[in-house]
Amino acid sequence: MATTSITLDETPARALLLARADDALVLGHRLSEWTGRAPLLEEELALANIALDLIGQARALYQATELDEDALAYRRDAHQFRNALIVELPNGDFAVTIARLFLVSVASDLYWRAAVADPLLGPIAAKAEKETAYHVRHAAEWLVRLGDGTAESHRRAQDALDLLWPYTGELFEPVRSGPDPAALRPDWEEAVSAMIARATLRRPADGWMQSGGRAGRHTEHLGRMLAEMQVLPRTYPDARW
């Protein structure tokens, strides 16, 4: 594989843009992995469309850095990515995918609403908020169906929440500029707790939280994902499609 990694001048503004963009790109790629594998054709299309929304958000954010968007997506090494760890975890079963989409989308929806007036993020946030509001509704409906469904679907939904909860704290870690995510946590907790209760599920107890993604310290899962996602651009860096 050709060595095509890039070097970044990571200003505070770029750090903000990359954190939001990398969240969207990595989660979008994870959702795209359900293509051809979702439990229902309708849901396969829905997840694919949500993935496209997220990848579109990532593109807009990468473009705002004034750097090459393709290089940012395909020619950075894992330690250069600034996404939260929760989005890089493997999809797991359908319940894990839905629970993660719900937890992350509620946080993203609140963030985009807060960012509409931000001079850097405002134009992107105005479009992204509309998309993310739909992501919240879609994931919430499925979470209720799973949690308040059969004994098996309830167990899997609860297991998914228990697995993912220790990763949610990182969603509210401050970045070097932009709206403060920590200020949004009370609203996130209220919205998430209400939907968990509606789904007849138990909110996991707060405790120690995973961290490191914003600083480039990732799980082994991101490297494996990037190896698949980046193989063609890195192998043929001068190719034109």
The other form holds:
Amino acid sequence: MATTSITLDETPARALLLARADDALVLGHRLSEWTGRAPLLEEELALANIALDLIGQARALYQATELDEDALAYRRDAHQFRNALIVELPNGDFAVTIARLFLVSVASDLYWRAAVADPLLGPIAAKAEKETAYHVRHAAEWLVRLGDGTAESHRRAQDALDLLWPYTGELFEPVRSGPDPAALRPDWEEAVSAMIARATLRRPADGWMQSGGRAGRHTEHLGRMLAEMQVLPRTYPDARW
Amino acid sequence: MYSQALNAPTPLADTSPEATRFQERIDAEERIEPNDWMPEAYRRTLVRQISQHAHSEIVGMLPEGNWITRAPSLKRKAALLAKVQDEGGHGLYLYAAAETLGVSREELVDQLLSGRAKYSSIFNYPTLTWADIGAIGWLVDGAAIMNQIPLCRCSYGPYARAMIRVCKEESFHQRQGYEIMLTLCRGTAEQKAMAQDALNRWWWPCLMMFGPPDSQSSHSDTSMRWKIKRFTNDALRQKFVDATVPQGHYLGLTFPDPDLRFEDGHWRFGAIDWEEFRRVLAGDGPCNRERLAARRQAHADGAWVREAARAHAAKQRAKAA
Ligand SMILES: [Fe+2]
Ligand SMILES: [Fe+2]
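Next up, the form predicted in complex with its partner chain in place of the form predicted on its own?
What follows is the whole complex; the chain from before opens it.
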């Protein structure tokens, strides 16, 4: 049987949109995996809200490519995804989920602010920035609670930062078009370091940074995530849902 | 999702002046508010019903949550996530309504996790295909609406007000579920078969959601007198069947009931397997153990998080003092 995957012509504009869209979709999907598992009901609702914002952002960005949003989400193989590796890592415990949401959202918020003036991203950026500012606040509040809370929550929060840190470098890699992520790094450093200190946690040292997601070289986790996410459109390629 | 019509205990007759005044207020369609005098049995009945309803919303997130990560399009994924989130929100308002009667959410959650509290039997059935997401919205939310619209006029103010908000969202869920079914039924042969299979599996359990037949539920009299309940189980069930059968026919689906027939203006249906209902309610449905285990696991895994939040809040208070 022929493949159910699409091939696509990745113009610089599309590459830019896909990188941001895939970040949003993959992180949104990961957050949606918390449904029915969150530590408290209010948090269940908050994580679903954030996941919905991210899936909404992904849709707007996919639509801006002028290709079919579902073909992009459901008919690309892992190597065609352009997201940063950090968003595809498994959720881990609640500390990993929060620490990732924090580290990524601070970077996204800065990015969307810079993108408001971009001709391609501008209309999407304005809305995304407002949403992301809330994601930053929500994650930061939890990071402080976990860092400051109990010995166990402190340990888990620190472990989470240590685990994720090597994946943060990729968020600032230069791209072919749009705002330059590298220029956002000093502001990210400052915001992240300040919040980590407020949470009585230690900022991990910068060492080897993982990379490859933007070029389609992913971790082992993305393939499994997509196998689950794409199962229906791949199994019934002629169906519309 | 919604409150199962379960049996309430029969209260003792109370002839005190307060009780008489209370009944007069009910008869005059006045709303009872948290600080008003109320018979102990009225309070207990409400706590049981509202908390069962809240637990049903929360457990009900599990079968539908099962498909969030496999929803077949981005639009469906967002809609399902939003729906499941609404159900969690319903749980939240209902726990808050129960708390106005002097119980804490912790106590109620503890009753659920320890297996002492009941929740709607429908959520002990599995969601096996994507069509189950359509069938749940169409049928389970549809049944919920039939039950809950009269609860918008329930004599207890906080419950009635919670229901008004909940009902708006349930009707949206019902339409969305029906639209999923319609898309499947107009789709490929496999999709239509999926829709038919979902109807076959969910139809009878949905009829059971209305609770035991009137001939077997001796307790609804008191709930009716207190205007907690306004229609009998059988009346609501018939109303649901009458509304739903034409919708199923419009989809081109067949109901799994050879005795279904139109007679005297109603869709008359065959015998419900009450043995299955009792068994599922008693804990022996296809997913009872899994559902409870999932809730317990989430609660246990989150213990350190809740503890951290409490410890941080206490430190903040100490600093502020
Ligand atoms: Fe609900
Ligand atoms: Fe609902």
